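The form predicted alone is given below as one chain in structure tokens.
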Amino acid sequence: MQYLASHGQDKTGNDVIFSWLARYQNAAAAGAAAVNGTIGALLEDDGILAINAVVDAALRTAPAAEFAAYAPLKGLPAFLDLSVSLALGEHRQALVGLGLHTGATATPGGSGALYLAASNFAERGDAVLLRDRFWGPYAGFLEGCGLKAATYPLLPSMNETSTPHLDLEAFSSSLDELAATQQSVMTWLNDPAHNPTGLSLTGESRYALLNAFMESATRNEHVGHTLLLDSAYHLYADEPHGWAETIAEALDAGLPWPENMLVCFALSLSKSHTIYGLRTGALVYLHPEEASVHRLNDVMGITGRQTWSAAPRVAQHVLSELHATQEGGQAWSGERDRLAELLSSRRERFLQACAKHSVNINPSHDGFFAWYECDDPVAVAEACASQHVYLVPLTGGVRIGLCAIPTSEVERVAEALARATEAIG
């Protein structure tokens, strides 16, 4: 196809876990009793999409004109003001206290606020720090902005000492190498909630990474230093704002931010308000100096201009207004608090199930999906698949989407592992 260019040429092939997922749309439609573990949309146990009802009745009261406006480039301000609070929780005063000053853009999801930072924040050609884990559409958008990914492992070895959850010591080597090559290195952490594990580190582990963080900027101080806190599925945590507590902890113990260092959070409301396709984010980012944050602003802004124009305003309307009162923020959180129960009692009782069917699940806290680490996830998925239970197979594992399976299949997926991996050997 000579009217595409080279980069264009190279985009082939489709997505994995919607091809599993149709798969199991397949296969459910042909008769089979299947197990969908592939999508990762919360799904009620009856297999019907898990709706926010505060939300969904919120928006249906919404003025028309706020369905059809444009939203201001960088999002509504109370929407934006939103966001903030929405990142950091009980902790944004103490945290302005101790001197940070923050700022937001309105994002086209979470996916928008990634591609921000990815345009931003890293030179061309540079490499991205990631867990060796990770949501595969992360290389995408690091390709499309001409960069690569840089990986250490999502776990410490079994002799290693370590923080809980974290190789520090593997984090903090790759640290040093992109420091030493690269005019600006930035780090993306999925916590809490990682996925597709499922996992959450602990308030050791975030202090410690944080404080390598720091360090790393404080002997690079040529060096720009971003640390991206991916916030998809945080407010589905047990500690939803952990991060925030982490921080300010750091800051009250005297702990010195470096001028060249900023965090950010890519905040995704398609989780929290189930809100998928009205495609409502924001990048929240964390600064001392306020001229780098007002900075932020304009760059974000334009970036978002050259790229979607505006974000869609309907939802920033809606759930500003929700949030903007007692009444609404207790309404939401009631409503999320039982999804989350749900994710929680399905969790629980997947790995009792794996426990009893000696399958070695990786550790899994938070959020979504759980992982089964294994050397050839394709074999273990199609294993599974032999028996109408379908998860996806992606680099180093198998992802179980427990946000879609119903509480009452979760052995059955668990026991669908067992087998598979006795059939494999």
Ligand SMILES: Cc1ncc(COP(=O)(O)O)c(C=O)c1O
Contents of the next structure:
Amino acid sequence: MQYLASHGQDKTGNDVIFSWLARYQNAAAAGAAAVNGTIGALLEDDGILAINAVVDAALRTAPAAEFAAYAPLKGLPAFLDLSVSLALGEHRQALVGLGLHTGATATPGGSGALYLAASNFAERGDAVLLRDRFWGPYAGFLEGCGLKAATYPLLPSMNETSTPHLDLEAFSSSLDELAATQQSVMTWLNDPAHNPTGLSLTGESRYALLNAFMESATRNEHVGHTLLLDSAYHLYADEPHGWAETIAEALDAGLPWPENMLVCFALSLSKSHTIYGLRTGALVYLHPEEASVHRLNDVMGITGRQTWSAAPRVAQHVLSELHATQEGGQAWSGERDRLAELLSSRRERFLQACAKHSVNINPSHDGFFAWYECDDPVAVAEACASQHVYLVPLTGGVRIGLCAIPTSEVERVAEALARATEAIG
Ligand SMILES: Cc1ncc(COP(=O)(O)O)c(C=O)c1O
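Show the form predicted in complex with this ligand, please, because up to now only the form predicted alone has appeared in this conversation.
Up next: the whole complex, starting with the chain shown before.
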């Protein structure tokens, strides 16, 4: 195809998640008692999309102009304020009191926020440090911006116990390597409620990671350092604002915030407010200098303008009105709690069933997914599919979409994994 540029020609392959979803759908349509553990959207136990009823009702009362009009290029001011609150929670005031300035730019979902970070915080050709495993589209966001990926292991090796669920040593040595060879160091961390594993770092591990990042920035004062926390699922986690708490703790303990360091949150309202298709999120940033935050407002607003124009308006308007009153915020969180409970009861059952059937499942705490690390993920997923349990084989393991699996079918998934691994050996 002569008309496709070489970088266009490189874009190949169907999304693996959607192709396994299609297999589930075909099996179900043919009458099989099939289990859908493929998709990344929260479904009720009867298989329909879970909707936060308070958000839905509020959206339906919005005036026509709020649906139709453009939003300001950088986002509606009330929504930007809400974004900072959703990222930092009850620690917002403490962080401001400790000298941090906050800013935000509205984006089309969390994906838009990731794109803004990829396009502005790393020099072309540099590698961005990711935890191995990571959400597949990260690779595309980075590649599209001329960036590479470097990784550190998902979990510490067996004999390392000092930092639960974090290979601090590998993280720190990767940072050192990148800081020695690049003009910019950026790391993306999907925490809490990591996709694809459901892992959440403990307070101790968050503190250790932040401390290592601050030290690297201090040692390498001419290298920009950006810690990007991907908050796609945080509002379903046990400690939704653990990172804000950890940052406050570090500042309280007197750790110096180097001028060349930025912390930001890629906020997504897709899951937390069940508005996946309304494409609403924000990049939220924290820095001790107000001028830096103002500069970032401009840079991100201009990048958005050059890419998607403005982010959609209606949810920005409706949700900032909803959360403006205590009553509205509580109504939303009542629904959110119901959905979070659905996830945690499925997870609890699943982990218990895995223990019962001796399935060596990865640690999993919060959010939409659990993870089975294995050498041949396709063979394991195929063996499960032959039992009409549909999961997603990814690099290094199989993703179990607890978000989609009816609570009553969760044990069947553990049984299928047990048979699959027995068969494969
Ligand atoms: C890890 C992770 N980050 C970011 C996103 C972005 O979500 P959206 O762009 O739909 O808000 C998702 C969505 O699936 C995700 O799983």
